[in-house]
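Below sits a lone chain in structure tokens, taken as the form predicted alone.
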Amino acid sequence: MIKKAKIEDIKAIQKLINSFASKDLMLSRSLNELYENLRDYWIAEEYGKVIGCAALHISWDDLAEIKSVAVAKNKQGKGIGRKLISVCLTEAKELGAKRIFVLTYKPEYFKKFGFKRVKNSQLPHKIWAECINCCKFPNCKEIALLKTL
């Protein structure tokens, strides 16, 4: 089942970003953001527990970020991703957002949904200020997709 986060979610969704975030395959989230960030996460959930995320973020005027998109490893292969990324599309629509990026480093895999690479100097600065914080800044290798809504 696909829904929203709730608080008591925080540290599971936490525990399955920062499984693959050890082995670099995306950016950890601390408890912190997580919580502030709540209202943008989606879970799949099976039997109770969170077995997949994603975060719809809206990040200026007409743009918004799917990011932080996981599925616990013995559930990927089942269209989990495919639903969360769905749900994030939809919500992002409802909003009114006209376009949507994501920064990844499986940029194949959004392809599938139809982003498109771009040069991440076609994204507003806005939406840098995240990436300042991280500890990859500034050689992070994550690829940015724009897709338009």
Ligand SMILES: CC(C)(COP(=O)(O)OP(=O)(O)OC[C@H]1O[C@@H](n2cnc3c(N)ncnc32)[C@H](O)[C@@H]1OP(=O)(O)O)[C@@H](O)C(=O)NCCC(=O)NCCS
Second form
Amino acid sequence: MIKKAKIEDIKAIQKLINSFASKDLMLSRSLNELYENLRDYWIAEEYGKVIGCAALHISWDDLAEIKSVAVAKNKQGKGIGRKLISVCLTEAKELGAKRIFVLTYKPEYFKKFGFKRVKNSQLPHKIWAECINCCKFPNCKEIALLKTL
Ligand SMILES: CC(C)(COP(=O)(O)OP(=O)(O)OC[C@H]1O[C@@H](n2cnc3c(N)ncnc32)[C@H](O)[C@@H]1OP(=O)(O)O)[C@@H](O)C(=O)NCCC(=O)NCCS
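Alright, leaving the form predicted alone aside, put up the form predicted in complex with this ligand.
Everything in the complex follows now, all chains and molecules, and the chain you saw is the first one.
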């Protein structure tokens, strides 16, 4: 079941994200960051357990971002990631976003959903402000992709 995250889900979300982040597959998230952005997060739940997550973050007047897409290793390949991305795209449209981007190490995955690779410079300066606090800065290998909604 795909649903909005609640406070009680945050520790499980962090565990899921950081299990992949520790293998350098995605960026880690602190508890502080997750609590503050709780309302961005969707989860996939099975028998009361968090098995997937994705976040939709509004960046600018016409621009949204999909962040932190993760599906538990033993639940991958069953369309859960697709459902999480789909719900984020729908929410972005409902909120009035015209474009949506993602910064990822898995560009091929997001191309499946109509995202196209863009130069980092095509995204507004504002989104790079967050990067300064990242432990990967300035050697980030994330790739920017953009989709028109
Ligand atoms: C990437 C990830 C979110 C995919 O989730 P998933 O639930 O396994 O994906 P789905 O089953 O919904 O796959 C949807 C489609 O994408 C394809 N796909 C899955 N992983 C892919 C990848 N790494 N590259 C390209 N395509 C991929 C699937 O084959 C499927 O294609 P189909 O519809 O033509 O059959 C998951 O593997 C994961 O959590 N990985 C670790 C964290 C990570 O890398 N996150 C990436 C974002 S930063």
